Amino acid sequence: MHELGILYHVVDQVLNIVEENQLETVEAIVLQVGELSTVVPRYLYSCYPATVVGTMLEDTKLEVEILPANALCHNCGKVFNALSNHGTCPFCSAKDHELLSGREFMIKEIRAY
């Protein structure tokens, strides 16, 4: 379970930007998680509580988008989920696409004040 390990470098780099900018209180954590990923999100909401014990975020909420895993046919042009496809475009049937978006992991917002 790899998702702690990735959760302490998160907190890090939000305590980081928390003291930079001077914020007295941090409501929310939002990342974003791509459907491809390796991260999965159900393990990063219960390892969350662990990353934040002892730190200003300990009151914090931790929320999760998932982000789909787009691809662009190259027979057709056109876009399709890849993951609810296994890899072929629902509109030609052709397997050679290329993946726009699902592998992402990032820091989209910190909700403060």
Second form
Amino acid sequence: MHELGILYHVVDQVLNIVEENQLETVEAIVLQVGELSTVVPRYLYSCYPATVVGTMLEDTKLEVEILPANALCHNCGKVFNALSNHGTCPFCSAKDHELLSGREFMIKEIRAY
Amino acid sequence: MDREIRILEIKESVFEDNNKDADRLREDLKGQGTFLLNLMSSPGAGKTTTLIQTINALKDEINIAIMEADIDSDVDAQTISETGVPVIQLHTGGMCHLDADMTRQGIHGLDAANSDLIILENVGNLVCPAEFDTGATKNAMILSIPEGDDKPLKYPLMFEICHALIINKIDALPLFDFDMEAFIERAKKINPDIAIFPISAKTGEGVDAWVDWLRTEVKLYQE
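Starting from the form predicted alone, produce the coordinates for the form predicted in complex with the partner chain.
Okay, now the whole complex, with that chain kicking things off.
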């Protein structure tokens, strides 16, 4: 359940952006979460209302985009999903690979007035 | 007048603010010559016992102070205070990790500006503390034998960010199916530079090598 603590950081960061850009209303916050990040989207949604209560983001929607755990096979050079293939290349069965994406946890954008 | 909606592209890691703050803290600590060690592990891996062994081996040579971070309680701080070194208990109030700002507040509360070494005993957890840079000079983790040799596969980030890995409770090896060779290979695959110290905090076996590493790191840092 570390999503709650992490969301407080998100809210702080967004409030800073609001102040810097003198925004009046934030309609939505869009986060990007990698499949291999330690953040569970379902828990983000359930913790979110508690972290915005009493702030100007109380009516702001939270959207979460999932980024795939893409890996580059060092043997055959193809890209595969490391999570669903358990780290083994489905094309050549090699295990040696590097992760191209999947660990991210980013604030992608905010939509605001 | 209709208001026009704006899309602000942020593309910023959620950990960015904390990372910057941690860099500032690291710089401040460097200025005062204080080495901050961030010690992490699962609950029950033997952080406090290892810490007491470490304190007793080093306290006559260098000024040590301890920060104990817990969600609640001051059990660990009481145990540590018996060694005679300054200790402060930090409560995270339900949070599963410490961030750089909480660490800074703890250091101020400790009032130990002349410390050569501050050891932060982080909240027992292999997930969140790995994601939040505390501003520490070096990170160390303890993995105990009963936890199993598969942990580098399950918590890769923790193994990736640590400079030192203490394998504790080696006196319990005969009781568990812990494949030491496979474990070290898994850890090294994630982090080839990690320094590994098999110890028993209970019997004291192997503790010297760990203490030597820490002593050398503090000396190099202060030069």
